[in-house]
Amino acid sequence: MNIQINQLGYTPAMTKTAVLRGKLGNELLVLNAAGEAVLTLPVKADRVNIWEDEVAVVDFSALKAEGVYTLRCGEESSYPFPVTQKPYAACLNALVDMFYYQRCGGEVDARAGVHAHPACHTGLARVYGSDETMEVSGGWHDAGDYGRYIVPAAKAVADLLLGWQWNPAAFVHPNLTELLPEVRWELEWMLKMQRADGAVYHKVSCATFCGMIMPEEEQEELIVSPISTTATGDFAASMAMASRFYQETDPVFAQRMKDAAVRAWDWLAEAEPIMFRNPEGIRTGGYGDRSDADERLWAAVELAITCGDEKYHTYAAKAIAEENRTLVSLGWGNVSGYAALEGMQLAGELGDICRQWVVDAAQQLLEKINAYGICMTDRLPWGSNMNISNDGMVLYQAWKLTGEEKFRIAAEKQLHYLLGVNPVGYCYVSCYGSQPMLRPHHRPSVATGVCVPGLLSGGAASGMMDAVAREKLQGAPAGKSFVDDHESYSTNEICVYWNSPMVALLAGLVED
């Protein structure tokens, strides 16, 4: 396919751009769904080179009458498209359902068809290097495999409370769960991680990565990591963050929450930096870091909104001085963009520069986009798809703080290109599109021979970091680095901090 277009639609408002590979013709027509050509566009001559490709790129915003659509060019045609008020609500909803099927320590029930499965991972953990146990059932399964990890629970937390705080509206028709009652599931398990003198254990998993079976079938020994003080920042300031979401509906529940986030901060505000690396025996995933200020800085942020103690917000004011502003970084490994997000609720001057370091950092973020409207072009990491959702959540800020359209048409790509406009032409959402993702990296899917709905995968990575990559990718641009088998973790595995940022960014799209 060398017509790349958002495979679920555009809604008529929407900037509207295909991206045409190869020398196709000088016209792209609209066809609507008689044949019919309602728009005749000019292909521009001078095309740009990325990824091995010269393509052209050709607005056709001018489309805005609602109806299903083809674009043609030459002997080629697109998939064809909606334009609708409402096209991406099927797939907002299957994105917040995936964590409802990735739930462990319950039952995921009969709707869940070929995928229910009876509560699993129920049993005690061994804390790491003793013969103490704890009850640490709950959660959401990380990604493909069934370990559960705080760090990044904290960032799929952030993105589901941003998605619902930016518009609670998008979440008003959910088919298997709803998002905050979703995210419970989550914020309980993480309660339980914390040590009775405030630090958080780091994640539990058995020792190593089982087989492609289901979770109920995993029946090693549970075994709880040690403590990290990014684990313990990071839950510092998810549950600072959560505790407001719930004060309203469970006031309880809230100020337990907040209680957690202090006893946190207190233990963190006295320890050295405690790097996770896996110990000996233990082979999951890791998640460590190199430093924990930018988790403390998230910390104290969210604990300056949630407590108005005013040495959260000198903390986090001495804090954000040091900081790289032109950067809003919303990764794992990286969480002080959610200082900077949060940080804008916070009155007086420290508001005005997280407001400013938002908007510099979009503006970086423009300066960078490709002709397919993403900023990232030699390199694509592992997670690249990410780093997209995460982009397209800064610049649909800056648009809401500046009002300026460059920044929405920017977000919007983000979405573009995850939803088909790549150059690989899937789309990355399982089960969505003309030509999805349906051979995830994911032991669910694998073991029933049926894809979960709603995955997002993790994308195009130029690091050939699997063997399946090795075999299937060797020469291949960052762009085309992408290979739809499960074999394939590096550049089609799952995970709930993958799908987080593309609900939030979907949520604050679709505002009515």
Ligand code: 9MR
Given for the second form:
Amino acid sequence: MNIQINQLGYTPAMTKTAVLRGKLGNELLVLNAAGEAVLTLPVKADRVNIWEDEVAVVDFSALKAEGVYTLRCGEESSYPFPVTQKPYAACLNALVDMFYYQRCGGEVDARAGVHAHPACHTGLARVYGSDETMEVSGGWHDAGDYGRYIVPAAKAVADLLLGWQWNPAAFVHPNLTELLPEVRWELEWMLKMQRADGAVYHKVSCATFCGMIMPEEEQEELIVSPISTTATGDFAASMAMASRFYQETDPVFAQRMKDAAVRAWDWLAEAEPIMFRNPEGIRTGGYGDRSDADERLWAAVELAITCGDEKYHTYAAKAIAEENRTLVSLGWGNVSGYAALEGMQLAGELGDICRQWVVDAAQQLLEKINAYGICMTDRLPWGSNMNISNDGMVLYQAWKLTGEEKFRIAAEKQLHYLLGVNPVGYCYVSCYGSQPMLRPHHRPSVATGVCVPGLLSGGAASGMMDAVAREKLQGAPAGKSFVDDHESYSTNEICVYWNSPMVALLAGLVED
Ligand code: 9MR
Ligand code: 9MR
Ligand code: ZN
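Moving on from the form predicted on its own, please list the structure of the form predicted in complex with this ligand.
And the full complex, kicking off with our chain again.
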């Protein structure tokens, strides 16, 4: 395909841009379902070089009438796409249902079809280096593997709650699950990962990654890896945040989370940084870090909002003053951006600083936007689709703060990229769009031979970090460093914390 569009379509009001690859012609025709041209637009002669292609970007926002359309330029056509009021409702449902499919420690019931399975990983886990055992069942499998890790869990929870905060009405079509009960599935597990003194264990997994089997078939010993201050900070932050969301419906549960957050903080306040590294014999996901300053900052902000104590506010004010506020980072490694997004709720100067932080970061993103609409060009990291969704969240928030359309348009472009306006022409959400990703590095999808729907692929990654990528993508430019192959874990794995920011972005953008 040489004419890239959002394969799920657009709302009538949205800005619509197509990316045309190569010299296709001078005019872009918008054809209706009957094949009649309803719009004719000039294609700019001065094209842009990006990722080894010369592309032209054509704005066809003038198309506002509902219907199904195709774009044509010369001999080339786009996939057909709709213009309709709610083009993303089914996709958003699927992105949320993904968390249900990822459930550990409970049955995934018959509604999941071939992916149904009995409760998995229900045995007691042994604390690394001891004979002590713990009951830590529950939560979500992190990704294509079956590990359960606190650091990425906190990000996933925070994104989903932000999506709910921005627009609860976006989640009115429950399918396999509902948002707040689903998030609670993870939170209940996280609570089990806290040690009596308040510190939090980094993860629970088997010693090594298993083969491409269903989760209940993984029977090796479960091992709880040592504590870290990053896991403890992320835990304190996400528990304090979540506590507010369950306050009305279940105050007892909300109080449990608040108490757990306070205990984590009290332990953290006395603790020197403990950065996690896989101990001898453990080879599952590391989620290591170089600094826990951002985790501590995020925790202080959430506790200041939830508990109101002056000490949290004082800590947050000092830490924000020291923070390098050039970006709003929503990565699992640098969570300072959550302090920014959440800190906006704080009264006084701190709230103002956080708002400015978000708007300045969004402005910097705008300056990096490329022809495909995303804010990175030279290098794309492992899981770049997460960074793209994260950027969308920041741009969306800047739009809400300022009302400036440029931010909303840019936020929409992040979505359009993920759903088809990208140089490989994939809709990066499995089973959605005209050319969906269908072969993710995801054990239940590989074991059954059927792709779970609603999985956001990690997407293009320039580092060539697995054998398939090295073999098939050697020399490929960043944006094309993607292969829909289940063995390419560095370009086509799936993760709870890659789906989660896309859920938040979509929830925000579909607001009426
Ligand atoms: O399945 C694993 C995936 O979740 C990880 O992201 C990836 C990188 O750590 O590793 C995958 O496991 C592979 C392992 O590292 C090497 N042997 C083959 C495994 C499955 O492809
Ligand atoms: O998402 C993680 C990415 O940022 C890292 O570069 C990569 C290598 O360390 O690991 C990714 O996380 C994987 C985790 O270690 C194991 N579960 C699957 C995750 C996604 O591939
Ligand atoms: Zn499991």
